[in-house]
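For reference, the chain that follows is the form predicted on its own, supplied as structure tokens.
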Amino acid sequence: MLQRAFFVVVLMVALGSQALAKEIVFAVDATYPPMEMLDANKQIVGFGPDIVRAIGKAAGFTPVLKNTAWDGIFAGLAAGKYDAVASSVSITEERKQTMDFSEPYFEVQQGVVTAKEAKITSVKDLAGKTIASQMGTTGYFVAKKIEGVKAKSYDEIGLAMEDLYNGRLDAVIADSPVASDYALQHPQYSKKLKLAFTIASDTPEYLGIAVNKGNAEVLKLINEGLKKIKANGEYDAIYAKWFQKK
């Protein structure tokens, strides 16, 4: 009996270890600093990846981050190439028709980046200008709605910033932390560019982690982990690491 009880305990421990080792694959477009990007060693880093890894640790699963181009990221989710998308995805009513979202993990506005000498301080000043953003993002949706502008889309936000830096655009719109990073922190672009202003939407814009419709198991784990790191202070520590640098 003693030997059998020992075997049962070992089996339970083993099963528990397997549960903790469950892998959840997250697609990330690592071209959006400081939210998601590649470091010098080609590792995926940033605010979002740190949040995902903390969620995994808190909820008892192993997150696997897969660098994925933005233009096919949602199609890949629908095709089952990964379990979730954690790539600064704004929660919108349109997207909620085809995917489910975690609880929000970040509130964002749209930042407008211009050349330092540009006399652009409001949306009205963009009339007659050429502006750009990354395709399929809320920044691009905002750009297309501004009257009197020529809106261009780019595969990556960095390509748009490069054209702005070289004088081929009048402004670039991106999530405010990304806009700030390029305009204020980037060693090259910050010399010529500035964050001119931010555009607040009529309703608050939040980022969430997307999963396929009905994937309740993965969604539950993500929400459990997110709740825990918000409660234990780890979320605040990660936020301070990326957005409150001294």
Contents of the next structure:
Amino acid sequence: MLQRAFFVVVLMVALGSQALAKEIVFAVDATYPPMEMLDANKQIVGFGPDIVRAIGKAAGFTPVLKNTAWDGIFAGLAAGKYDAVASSVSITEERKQTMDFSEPYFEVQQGVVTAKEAKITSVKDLAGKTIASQMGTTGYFVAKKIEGVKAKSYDEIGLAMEDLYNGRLDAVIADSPVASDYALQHPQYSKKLKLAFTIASDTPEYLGIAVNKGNAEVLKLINEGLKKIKANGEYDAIYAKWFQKK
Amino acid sequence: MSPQRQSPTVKIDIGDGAAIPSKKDRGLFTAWWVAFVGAIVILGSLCLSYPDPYWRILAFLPDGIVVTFQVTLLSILLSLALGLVTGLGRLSQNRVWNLLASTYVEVIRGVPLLVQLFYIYYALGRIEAFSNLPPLAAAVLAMGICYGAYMGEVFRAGIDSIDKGQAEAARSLGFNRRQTMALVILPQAWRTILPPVGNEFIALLKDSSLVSILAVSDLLRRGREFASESFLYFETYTVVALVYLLITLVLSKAVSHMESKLNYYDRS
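Can you swap the form predicted on its own for the form predicted together with the partner chain?
Let's see the whole complex now, leading with the same chain.
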């Protein structure tokens, strides 16, 4: 009996302390270096997670990062499995109809990665080629719209890069930081792959943090924090940490 | 070999395919109709009353269904061939053949199919000779090799179930080993083997959804692509599940029909 009472007290304390520092759970698909990835200790690291942690510190909440597969990441948000998606989500009109977005935290273009010896320098050269991207990403939407190509969708961008590396694909389209990370930084892929070009777009593409429609409370905290870290230089420091030319 | 001698009607319950309805099993027989009519009515009424999005989703899937069938049919052919060789090997007096077949079964059955798919496509892809293997071929190879191991056990059990007297009679009539197997044992074993083979066939069709991991545009992948763009997860997976259900129900009916046709001695 005493044991049970003790257990209840411990439980209450545990719950109480959680309530003090508000926890916000962010879903992250950690397969997208350098934006989001797992390090050797299975910790979620990258530009995105650093930004989220900094936002949390600035806005006074405890961010909890939850590694979630991209496929279904928005369904999980709608189902209330987490409060937000911070996983290099491009802000698009279609997505805005089902979710609310924070202020943009990054601008991306779509980068095209090819084999080093390939003679592909523009969208026109892609005609008749097999190109790929990650399913449900803006890269794949772009790939599908290019005329005369065979567009394939992969579960993870890494699998598409692997197939490109093995010569089964002609090109892979991904967010520019990710494309250049694979093509320029990766010790193995960079030997065989190159960042051929980036696809020019009429409208700039921004990444934002997605929350469920109407979740103003969380959105306000995120925007507050983002504004603060942009003002106090922390954002620039994180940016430099991940994207400074090495 | 005389017709008076009833061969034992052995039922082999292997595999995780759909339950195959037979007229003897009233419950399952009715359940088949409930499921089949129910699936058609639900799918039809959804498409008619809400063409957007349900009809849109259904119209997005046909090429995926074709790919699913391609993968399934090619894999089943490969697995039947492998299964026959393996099943015979498992019963063979030839030590090397026996050991090879048994090891194949042990190894393949001990590795999950999803891992095998990854292995054949991505891991072996790093080896020059395999790097040009197209995804569809890799999918068929992986599924065929995997199910070949299971099929081998089905063949073995089926051949084992034939009364020893059959082989003895054939041998005493002057048939050699090969003739005995090909002309006497296998034709009889086939009747016992067919239901579990049909079962494996249906299980294989369902497992073919795993090949979507290789970026093969099968039924499931088409559904996932649709859902990831439209965010209509509930609607899309409802349609995908119903389509899979309809296909497996039709197949299980076909298998049960074939089975009753082959049951010469067991007609009631």
